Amino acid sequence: MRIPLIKPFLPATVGERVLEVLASGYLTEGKVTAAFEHACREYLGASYCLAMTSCTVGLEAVLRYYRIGPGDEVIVPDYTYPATADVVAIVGADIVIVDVDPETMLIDYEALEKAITSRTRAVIPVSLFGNPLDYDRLAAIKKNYGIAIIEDAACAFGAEFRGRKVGSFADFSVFSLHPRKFITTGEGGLITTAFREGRDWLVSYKHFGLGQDSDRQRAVFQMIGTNYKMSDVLAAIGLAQMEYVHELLARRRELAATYIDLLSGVKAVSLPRTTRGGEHSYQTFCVLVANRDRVFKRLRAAGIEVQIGTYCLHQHPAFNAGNRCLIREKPVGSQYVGEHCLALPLYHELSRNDQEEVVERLVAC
């Protein structure tokens, strides 16, 4: 594609840091991963931050920390990447799918409350595309119903709500470091939390259940665990990028502002609404258009890589009733955004001329 959807920003220091790790001979999780966790924790303003092999396994691990499993229900929004719901089925719980607000594309909070039953243990709301959630609403729901708030913050690194970074509001927030994210390690994820007990449990779980015998100063495997450690090689990529995190986020917002300006007054294109009190991080810049699939094909034919936003879970066989999925009301908002949402190119080196061409061709469709 002449104008791709995304290009990772990889400064020269990425190669230098990776080579340093290779030269050290220590490639698994170690000091570099710890440094990367520290840099992310400081930036996000979180109490604790753990690196994982992916956002997906991070969500799964948090569910296991809560001992959520068969007989339990976990609520997820219909409009999201399947991983949000996959992890619920993986731990054996029932997936409860609810609608989204068509204006923000985020979980419909009224639908969420209606879906809560005596079996509901948690909700996994998604700060989709970098649009922060309404954490005030979620805090009230948690207080009223006693359920855990496990945020799928895959796309929301750098987003803010009322002046604080996403990652410091939910019980647990889980971020993705996939190459479509502006801070990437190739593959990887991060978990943030304020709970020391949760942090300690997750550290042990991702190291095969490893603990420490304080009397004998030797390793003790205190529970069944697994291997979700991030290697120092991958952490070195993220650590180098974190040196540019403020510049990278400012650039994304600058590019988003340019798109918004260019699309001002274009009646055929509408923009999703950012959460009130929120500051978008624009992992993805989305628009809502009629005849989305036709526009999609024409722009790609012109060498402009666009993409659908994400998926409506209820439309896919994996999430039918036979697979422990419950849909209590028809997802109307999700259906709408699923048919109209289009992601436009957005990356650090994207030029003004490229953005003008994207918009010109979009409007011409």
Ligand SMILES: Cc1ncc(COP(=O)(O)O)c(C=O)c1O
The other form holds:
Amino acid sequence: MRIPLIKPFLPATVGERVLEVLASGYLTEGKVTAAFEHACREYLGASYCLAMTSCTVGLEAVLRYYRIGPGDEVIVPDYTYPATADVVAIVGADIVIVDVDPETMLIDYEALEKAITSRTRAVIPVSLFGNPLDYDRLAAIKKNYGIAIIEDAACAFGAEFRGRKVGSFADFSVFSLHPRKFITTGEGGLITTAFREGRDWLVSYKHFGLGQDSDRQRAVFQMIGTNYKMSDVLAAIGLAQMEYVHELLARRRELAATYIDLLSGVKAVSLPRTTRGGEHSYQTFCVLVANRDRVFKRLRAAGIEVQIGTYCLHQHPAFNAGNRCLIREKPVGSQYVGEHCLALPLYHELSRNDQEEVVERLVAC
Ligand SMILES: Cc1ncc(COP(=O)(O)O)c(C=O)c1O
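Return the structure block for the form predicted together with the ligand; the form predicted on its own was the one displayed.
Next comes the full complex, and the chain you just saw is listed first.
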């Protein structure tokens, strides 16, 4: 594509850091991963931060920490990437799908509250595309119903709510480091939390259930665990990018502001609303347009790599009642954004000319 949707930011220092790891001969999780976790923890203002092999396994591991499983219900928004709901089924619990607010594209807090039953153990709200959630409303729901708030923050690295970074509001926030995210390790994820006990459990779980005092000579396996360790090779990529994190986020916001400016007054295009009190990180820049599929085809034919926003779970066979998915009310808001949302190209080197062309062609559709 002439104007791609994304381009990972890979300065020369990324290669240098990766080569240093290769030269060290120590390729599994070690000092570099620990340094990457530390850099992310500081940046996000979180108490604890753990690197994982993906956001998906991070969410699954947190559900296992809570011992959520058969007989339990976990609420997820309909409009999200399937991973948000997959993890619920993977641990054997029931997926309860609720609608989203068509303005913010985030979980509808009233629908969420209505969906809570005596079997509900947790909600996985999604700070979709980098739009932060309303953590005040989530805190009130937690207080009233005692359910865990496990945030799918796959896209929300750098987003803020009331001046604080996403990653220190929910019980657990889980980020993705997939290449569509502006800090990426190729594949990877991060979990942040303030719970010491939860952090310790997760550290052990991702290291085969190893006890805290274990060393190479005297390993003690205290529980059944698995291997979700991040290799130092991948962490080196993320660590090199973290040196530019402020610049990268500022650039994304600048590019988003240019799109917003160019689109102001264009009647055929509307913009989703950022959560009140929040600052978007624009991991994805979305617009809402009529005839989205036609616009999609025309822009792609012109060499502009647009994408649909994400998916309406209820429209996919994986999320039917036979697979223990409960949809108590038809998701209307989600259906709307599912039909209208279009993601525009956004990456560090995108030029003003490219943005003008994207908007001109979009308007001409
Ligand atoms: C909302 C959401 N949740 C979860 C994921 C899965 O993340 P990962 O690929 O790191 O497992 C994605 C991937 O883009 C996502 O957009």
